[in-house]
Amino acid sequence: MKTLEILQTPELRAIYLDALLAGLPVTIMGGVLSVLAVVKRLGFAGQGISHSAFGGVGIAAMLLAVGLLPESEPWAAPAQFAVIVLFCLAASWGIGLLSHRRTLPVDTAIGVFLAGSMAGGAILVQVAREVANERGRVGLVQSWESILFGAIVGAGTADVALAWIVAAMVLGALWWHRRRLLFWAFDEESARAFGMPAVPVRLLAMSVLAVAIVTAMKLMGVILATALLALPGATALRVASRMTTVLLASTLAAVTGLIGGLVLSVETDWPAGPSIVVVLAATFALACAVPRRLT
């Protein structure tokens, strides 16, 4: 087996160990958030927020072209990533406010931000390249693929640290506000009737979703980020009903997808991200095929 060969080769083992260490916090975070996203029907929000990041890329490119962001490492990549995260947070708040006020259905609000951000980002990146070239800084503005999308197998020490820090922040926020979030997720109307402010809770939920999605997208790619928001929670809700069991099952499904996908990628030479999605989808299909057994 190729997996055993890699485990016996120090150089290759280090590569996949970094991938596993970076993927574990992201999948644990995704497993927990996936339950909230599925219950509140926010799965499509993953697409909206992840594609809204193109607008953040455009703004970061413009700031870089005019000299307002650092050009040299180690600060260049973190600075651009921070701009993208802030933009996605703003987009998630816009989606949350529009859908809360019933100005637009939530899927329409997501579509508005998705399309607008992608178009705006494409234009800004092109303009930023022209500005940089005029200033004699040819090649300064990278393609948005190199800024936005990552491959989990290429994760390094900085990526591992970023993943664990973000996961700790997101999971800490979810634990601290768990009662409000659960009440809002399962019965928003009753939560309002009991005097719980729905807008701050909705914005909190959209914020943690945005941070988690952008981090997952940065490390693993947009397809896997979206899958992590939908498939683990859907799998868990097929096999369990109690919230504690659902959260554990969702996290287990996400981690299983990560490990199984990495092994599948090694054995078949498929890309790691799509391989993880294939395992997550297969796990969901298996959960649909068997009767519910957990409580």
Given for the second form:
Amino acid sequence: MKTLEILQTPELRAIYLDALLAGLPVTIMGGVLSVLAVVKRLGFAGQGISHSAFGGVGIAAMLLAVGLLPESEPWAAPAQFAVIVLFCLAASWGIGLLSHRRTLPVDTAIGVFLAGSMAGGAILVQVAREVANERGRVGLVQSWESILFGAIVGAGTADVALAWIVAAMVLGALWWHRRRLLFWAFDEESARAFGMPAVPVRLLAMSVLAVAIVTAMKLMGVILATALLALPGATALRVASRMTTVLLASTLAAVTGLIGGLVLSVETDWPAGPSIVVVLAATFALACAVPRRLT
Amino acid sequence: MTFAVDIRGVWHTFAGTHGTPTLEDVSLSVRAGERLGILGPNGGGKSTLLRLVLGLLPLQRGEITVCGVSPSKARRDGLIGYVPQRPEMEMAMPLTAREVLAQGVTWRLAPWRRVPATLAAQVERTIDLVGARDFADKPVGSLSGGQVQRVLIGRALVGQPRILVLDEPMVGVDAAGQRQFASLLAEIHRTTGVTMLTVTHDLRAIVAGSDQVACLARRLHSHGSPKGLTPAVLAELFSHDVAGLMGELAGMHVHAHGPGETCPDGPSHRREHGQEHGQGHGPGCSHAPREGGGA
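Condition change, the form predicted on its own to the form predicted in complex with the partner chain:
Full complex below, order starting with the chain above.
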């Protein structure tokens, strides 16, 4: 088996160990968030936020071209990532506020940000290239694909550190606000009527979602990021009916997807991201076949 | 004199309605411990009035006080318990009936605090009060309409509010369940003395469980005893099916006046009723903010 060969080769083992170490916090975070996303029907919001990142890339490219972002390492990549995160946060707040005030139906609000950001991002990247050429600057060295569609195999130490820090922040925020988030997610209108400030709770949920999605995208790609928001939670809700059990089952499904997907990728030479999604989907299909729920 | 709920000269107009008010000069008051049913057709402004009383809509014109304070303050201080319509909730959430019921108090706890024994005991007492003991550990999504209503009433009561607001409580409950539900509300009122405000278009719910009835179709058409529901008032209110409605009334052994007769507690009654009989700021409306950490 190729997996065993890799485990016996120190160089290859280090590469896959880094992939595992970077993927583990992201999948744990995704597993927990997925339950909230599924029951609160935020899956499409996740799509909207993830695609809004294209707009963030465009703005980062423009800032780089006019000299407002550093060109050289080690700060270039973190600065670009920070701009993308901030843009996605703004988009998530926009989606959250527009749908909360019922100014627009939620799917329309998501569509506006998704399409607008992608189109705006594409134009800004093009303009930024021209501006950078005129000014003799380096411009966006990385393709936006490499920023948005990261490959988990090949994750470096910085990626591993980023993943653990973000996961700790997201999981910490979810635990800290667990009671309010659960009440809000179950019955937002009543939560307001009970005196809960629902708008900050909604914005918190959207922010946590945005940060988690952008981090997952950077390491694993857009498809895997959105799959992580939907499949583990959907799987867990098929097999369990108590909140604690559902959260554990969802995390387990996500981690199984990561490890199983990496093994599948090695054995078949398929790309790692899609392989992980295939395992996540297969786990969901298996859960649908389970006749009874765990308590 | 302070009423549990005091509404004076309230107007409300939504944007996009070309200036047509949803509520027009509505004035009524509810004494502490009284059960007021607000009856009216769909689109008659019942839910708007309810949302104004809850402080969920900004007051445009007029004045509303709840236990002597503004609706927003009453809401924040936990003086109002709210029972919503069920379609607003995410019933797929993996929460038990007990967990949902406890949300009425636990969301106010600081994140680092465990649920104190006194609150846990209060939750258990409320489970017994609403008759939810047999299904307290079942997932809320698996409960019948009547069982869910018991849980939601428990959630509204567990914080020991001064006023219980029910929004269309009979929707989604079968005929047998409705009778049981009416008995339950009567028992809760007898036990707790809580002021009840019920908004519905269901005549049976109003007649069975109200001391006072306010008929609302943009304007207040009458405010008085359920006996004051005459064919003339109902025809003015609903504009259709008066014969059927009167049949229901007759079946419930409620005195009904003939067509064209005026009701002794009819349209002229309005605020004067409360002022004649009001006993002022009763013990059920003493105002003290709730405990709970500010998370």
